[in-house]
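We begin with a single chain expressed as structure tokens, specifically the form predicted alone.
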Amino acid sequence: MQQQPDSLLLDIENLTKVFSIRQGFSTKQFRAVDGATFSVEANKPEILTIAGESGSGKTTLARMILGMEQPTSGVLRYKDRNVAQLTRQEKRAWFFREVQPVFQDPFATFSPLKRIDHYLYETVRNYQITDRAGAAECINNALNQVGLTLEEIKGRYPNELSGGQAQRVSVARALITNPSLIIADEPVSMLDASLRMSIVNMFRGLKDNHQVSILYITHDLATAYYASDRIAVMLRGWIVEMGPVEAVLGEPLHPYTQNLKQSIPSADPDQVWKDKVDLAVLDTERSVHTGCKFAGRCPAVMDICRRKVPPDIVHKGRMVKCFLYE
């Protein structure tokens, strides 16, 4: 059955980003994102996590969605419109208004020389036509959604806020435009454990109470499990497994996802964790140019894995990129 034009909020098909890297007198091609395909339904808000260690391509994927990087190939559609075909005016008036970012470091978002409320009023001026009283009401409504008020932050500089408050202001700034989709790139990685859960709970509240879908970019499988509806696990530009978070992290199918899960220390006090956790060492076979990108470390590797790229296979209600399930 053919999809209705408005049935998908975000539709990504074979999105690829290739960087050229000079090494001495030669230039090598590096596929930061390699054929990413997934969608987010309209009128059905969800938190979709893109998970992976450093270098997996998750941030490059987020930057392409936000228009900060141009895809090398593939299609990115938002509400059935090809984003690459939008004019600059259309992007500013429509796409950038409905798709808003929240970045990793809230203090890097704001200049230490400007009061924090300046940025909120600036956002209102850029996207809405309203008087100052109306602007204050709009800003206060956005701040209320993240547990703050304009009175609390008015006249204060970024260094006068805690990390959690600054990140909440970043989210409130994104909410001023009434977005349908928020791209949150590692939004809790610079916060301590107590603040992480408050920000994650805030995202869940935005989804449940304000019908905002969230693309949550993270390397933290614990917050991903707690916050997400679905999860996509990335390995060197590939999405190797994607589906409901309880299924993917509860019973991972792809050997790489299984390896990631096993690398998380158990909370059992009777078990002492002695090994150093370093997810980056799980992916060292960067010299592999053909076949599966995990073939060099996979405990279930077969001959075909070294010769061919595995297909995307639907198994047990999720997608897995592995010959084991062909």
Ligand SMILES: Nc1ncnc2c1ncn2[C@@H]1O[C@H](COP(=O)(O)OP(=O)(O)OP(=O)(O)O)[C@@H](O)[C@H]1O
The other form holds:
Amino acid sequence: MQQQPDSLLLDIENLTKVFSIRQGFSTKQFRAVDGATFSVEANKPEILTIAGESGSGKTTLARMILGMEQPTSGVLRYKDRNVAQLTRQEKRAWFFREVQPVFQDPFATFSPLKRIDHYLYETVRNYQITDRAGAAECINNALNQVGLTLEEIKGRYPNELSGGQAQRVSVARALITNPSLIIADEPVSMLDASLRMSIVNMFRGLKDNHQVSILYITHDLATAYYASDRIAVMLRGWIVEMGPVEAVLGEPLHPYTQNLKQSIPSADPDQVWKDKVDLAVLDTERSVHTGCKFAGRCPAVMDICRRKVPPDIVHKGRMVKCFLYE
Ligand SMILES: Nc1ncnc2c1ncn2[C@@H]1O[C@H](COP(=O)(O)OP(=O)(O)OP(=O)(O)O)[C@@H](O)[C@H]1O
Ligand SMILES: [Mg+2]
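Can you give me the structure for the form predicted together with this ligand, which would complement the form predicted alone we have just seen?
Every component of the complex follows; first up is the chain already shown.
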């Protein structure tokens, strides 16, 4: 399938996921992702960070983009095609090759009882990338892109690899189908600081040298600042601030982003941001359906914030969903 010269790689519009949660005898509707809207250009590879506290909807958003979760409403387009309208055949032959996942724990992806190269051969076979003879070359190419060779990992079991190596292999597995988009859900959170940087640098290399765009989901604002081009900050299903990473993390405008940034000392990449969610506050707030979702915790809350949903405002080169900038 040929790509149009100026098309969008990914274009999501009002993407929403409603979960029904049973509470006693009643069920409550809960918006895990609530109207997410953004796009990624096709001919301008980028690393786009999705950040936000635990439970803000990052994984649910990722799973919808990967086709692992059905959106409740909204539109998801990939290379100008509405993904919901693709046939099963088109998804298998095209979409699932183009958009590949990388998960948090590389050791959970690989069974301890199988040799690690087994997974790479399996992927080649599943997607019918090449014949048996071409498989080794295809796998070696993918491994080269992450700084490894087939020779190095051949015959080894997962426990014989370091965490960094295992995560590189899982990225290599994702690269076998020659994807244009990788969705990496907390790919470095299990790794220590120095390895984190090496994986993030590898992502930059994939972007610069292989035209792969990466959706980088993380709690680690230090690597996000260092590696990504743009950042979207999620709060309870909303994207509350989005724009170039220097702008958003350099001078955060949304009170929630300010709060996020304060909670990690940016000079120390080893500090993982710990969420500060007060669950009691969340629960009472969840029953409120009007107004800003941050109103209950916002130091700058105004009367209107409790009555109306804030609009998406373009201010200082980014989008911010807050009445302060109206
Ligand atoms: N299958 C499901 N059924 C009901 N609720 C769900 C389901 N999956 C996720 N949720 C809820 O949706 C919300 C968003 O979850 P999600 O996993 O997307 O958050 P997250 O931002 O990835 O969090 P974390 O940083 O902890 O990984 C959470 O409140 C979660 O409990
Ligand atoms: Mg998650």
